[in-house]
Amino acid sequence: MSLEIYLDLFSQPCRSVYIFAKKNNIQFDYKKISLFEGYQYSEEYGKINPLRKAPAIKDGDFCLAESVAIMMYLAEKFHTPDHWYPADLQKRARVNEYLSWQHSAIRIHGSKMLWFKLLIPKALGVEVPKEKMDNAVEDLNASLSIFEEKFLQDRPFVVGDQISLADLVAIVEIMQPVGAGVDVFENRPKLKAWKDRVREEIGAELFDEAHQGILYCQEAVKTMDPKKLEHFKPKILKYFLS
């Protein structure tokens, strides 16, 4: 049975998995999901994620949720270079403390800018308080910091001189913000010097190809039907803006 990944590549954690699989010729079966038609939350996507989230992937009868959980998994099984996950003690010290800080700060913080300079007024047509976006705002910066001065530092990468899972699981979250217009790496030049390394090493075409549907996010809501977004828009106002 072939291996099977459920992505939309609009979803940070999809777009991860998308580029490390296909950077490592690692053969799948793409199987293109929409998050915002709600197919996370049909019958037969239960049965591969009752968590009603993506991606997910299914391996024979083996399915297997959560991202991070996905990359680790792909890693030992078709053992991709050690690079992306080290088999050195404290080199993967440093990648699993990236991944764990990660959830609750460069994660969070970059999908609110989406959801809040684009999608939330533009889908939703709910305008957002001037003071969420604003602590919005100073709660990115302030993580784009820290991932700058204790998780990057001078190295090249997170880890040291190669790329990592954790720099694969960063980019995508920072150039979620950018899907919205907000420039990050502007006035940034170690992070942007960064993100060309990342996409240097990913190769630009996979790299663009990965983002293609985020960086054209701005035309891409003025075509969204809004009745496909009525179901979530209690949810999303509910997490976002109470």
Given for the second form:
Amino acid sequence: MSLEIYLDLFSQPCRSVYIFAKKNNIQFDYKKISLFEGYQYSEEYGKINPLRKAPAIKDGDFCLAESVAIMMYLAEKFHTPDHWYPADLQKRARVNEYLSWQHSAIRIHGSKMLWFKLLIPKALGVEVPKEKMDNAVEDLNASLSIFEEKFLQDRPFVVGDQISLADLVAIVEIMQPVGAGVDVFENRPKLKAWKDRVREEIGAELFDEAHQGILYCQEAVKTMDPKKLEHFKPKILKYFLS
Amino acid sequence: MPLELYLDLHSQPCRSVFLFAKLNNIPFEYKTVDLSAGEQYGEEFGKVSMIRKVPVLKDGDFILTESIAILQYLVGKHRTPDHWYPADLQKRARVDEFLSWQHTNIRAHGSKVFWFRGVLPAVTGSPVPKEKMDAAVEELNTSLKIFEDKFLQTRGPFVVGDKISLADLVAIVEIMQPVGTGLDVFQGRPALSAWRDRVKKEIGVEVFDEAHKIIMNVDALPQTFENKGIPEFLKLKIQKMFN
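Now that you have shown the form predicted on its own, what about the form predicted in complex with the partner chain?
Below: every chain and molecule of the assembly, starting with the one above.
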């Protein structure tokens, strides 16, 4: 029975799972879904992931959500090279530390940029108020500074000499605001050098393929019908403008 | 050199780490960090962690933040009983799945309700606007429903099945946060109440209550601020919450 992986590459956690599986030559049935179309709310998808989010996997009868959990599962099941999720107690702790911290930091702040710069103006026809935008940019900058000063420091990768799940999860999240038109690498030479290193380790072709959609986002949103974002309105109003 | 744990039991992730260490008889030196006095912004704590949050673990020269990472580290180092973080691939994945999901769901929403009910009024002297409060409580209710429907009901007495794991431990400390402000989230939720009773029993009522004593007395905060003053970081944080 095959492994099915449900992905929409606009989503950061989908990109990390996609890259991880491809890089490690894990055979899977690529189930392409569209979050913009609202497939996550379908009855069909509800059976795969009742949390109604992507990514999700279905390995035989076993369904699993949450990209971090998925990658740890795949790493263990397919015995991927140690550096991705080191067996060494302290190195593994460093990866776990980053994977935990990022949920409420870079992930949230980076995601917000896509919504604030592109999707909210498209959906509601109004720009986000300046003060809210400035706060959001400030939050993202603070997270990026912590990433550089605490998680990277003067190491080539988060844990040391080799790439791990921490770098993979970090890069896909950091690319999200880039897709929204925010150049996070401007005035951050250390971050840029790390990004180039990570892209090379992953493989430029695979990295670029995974990010093609998000990097085209600004163009795509220009021609998008605002009605497509109707089902996101409650979320937008609740989370960002209350 | 003994293990040091930097804790303030007002904080949910501090409680899960505290309980886990106690339950597994892991010896540690308890280092208090008084969040209501802003100690996390002091020079001394800054040497421990530049992120300025708790809990923090210091094991010799090795310093580690993030409760999830700390719990996983303690599991590995002290070879705690398997049920806490099962070696079985699928069971472990279930624990990981919950530990990932909870950050921006139960944790975020429970924290917000705690701030809105327990902290903001103590600092500003006024209640949070009704619309904001209602929205926060609604989000918490949504998270609790997902917890019951997806993480509990489908599998058994505990999140992963028959035995308590890190998932239950992290869940209970997060769910207790709004309870401390007088919002009884267990009322009208028999499945959640039953689970809470099971978890409390597994942990041990005495140590559970010890860990939650501070949060259950959070209405003492206004007096604390009157006595010690309101730390600057708190005023700024609250200002930002309403922008």
